[in-house]
Amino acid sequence: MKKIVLKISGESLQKDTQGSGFSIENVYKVASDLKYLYNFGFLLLIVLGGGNFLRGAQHKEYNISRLSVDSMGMIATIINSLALCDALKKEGVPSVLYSTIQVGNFCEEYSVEKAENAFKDRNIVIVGGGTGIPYFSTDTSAAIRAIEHGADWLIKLTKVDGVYNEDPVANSRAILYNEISYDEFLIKKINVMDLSAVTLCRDFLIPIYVLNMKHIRKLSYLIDERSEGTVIY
């Protein structure tokens, strides 16, 4: 079985392209298609982001300091990931959530060993809190879990089609790369992932797979075909 770990946006939870906080539908909808993987018969562990709430980058904007914009996103994760792994667990597949961050009776502080124990046991594995510590973004959280277990495949799941040469939202006409390598990723520092997650999945050998986000239940074949998105490698 394939050990994969998915970063999935905040924003693909949320109501609206303009909204904030998230939509129980579109809960179920992120559930419903794990539950597909998870029936395909991959091991899986979710990082999802809380940028459906806050994003870091939005310190100056509100004029609140970084230290505190990140720790406020590091907790939207957990909002986030409580509201999935309930979901999955309604949908019927086991599931359990982790916390890099003490957050009390909520759920348990993350260990390798304890995710471990659990996909032994063919649960979904989410781990919420982001890296723990701020000045990091929820990649650079995927990346380090992928490292961690050994995974096969580090893939983010985007509003995007994969990487492009230029922001295809502002330039229509920007070009879609298959595939890329790490270093060249590096060297044109393209923005849709962080550099400091690239970094790592390049020292520790990890492929990353960038998709658009409605494309998940491709993954079964895509991974083999890889048709749509673009691979870091």
Ligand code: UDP
Contents of the next structure:
Amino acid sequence: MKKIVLKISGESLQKDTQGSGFSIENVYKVASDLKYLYNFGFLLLIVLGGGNFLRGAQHKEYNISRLSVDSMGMIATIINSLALCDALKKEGVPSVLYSTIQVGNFCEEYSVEKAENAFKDRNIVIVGGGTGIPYFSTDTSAAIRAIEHGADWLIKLTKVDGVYNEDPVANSRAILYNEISYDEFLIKKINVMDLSAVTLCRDFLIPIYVLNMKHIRKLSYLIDERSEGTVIY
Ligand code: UDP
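Swap state to the form predicted in complex with this ligand from the form predicted alone:
Every component of the complex follows; first up is the chain already shown.
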């Protein structure tokens, strides 16, 4: 059974491009996609972002300290994760949610051992709270989880089609890489994924697959074919 860590950005749950928060339809859509992958036979650990609420980089815009905005962002990942975990259970998929930060008795604190035991019982494991440390991102949290659990892949599901040589939004002629080495990604400082996450995956030899969220169900074969998206290896 392939063990994969899926990093899903908060944007996938977002109401619309402007609005903050999540739409419950999108939460159920993601849950149903994950159910499909679960039934296919993947062992899944999910790390959800919180960018549909806010991101640390916006602290100046809000005139709130970076520390506070980062803390709010980590709490936002718990809000998203609670919704997704509940939706998965309602879809009949055994799922557990752990948090890297203490949030009271409605969400157990994360540990590698607890998550491994949950895998043995064939649960989808969701880890909220990011790294639990400000100034980081959920990409880095996903990289750490992938290392801790010896994942076969870290899969970053995003709104673009993979890793480009330039920003594809700013330049429509940007070229999509089919694969790129960790070092080239780091030298070019490509910003589709946090450099700290890529550095960790390089050091611990975890391959990263960057894929458009719209292809999530195709992972059942794309993980072997890789005819879409970009592999960072
Ligand atoms: N965050 C943090 N530490 C972490 C993970 C997240 O401080 O380990 C904060 C940070 O402000 C980040 C926000 O939570 O911008 C939301 O996470 P992220 O940007 O990774 O979400 P995504 O863009 O993937 O939805």
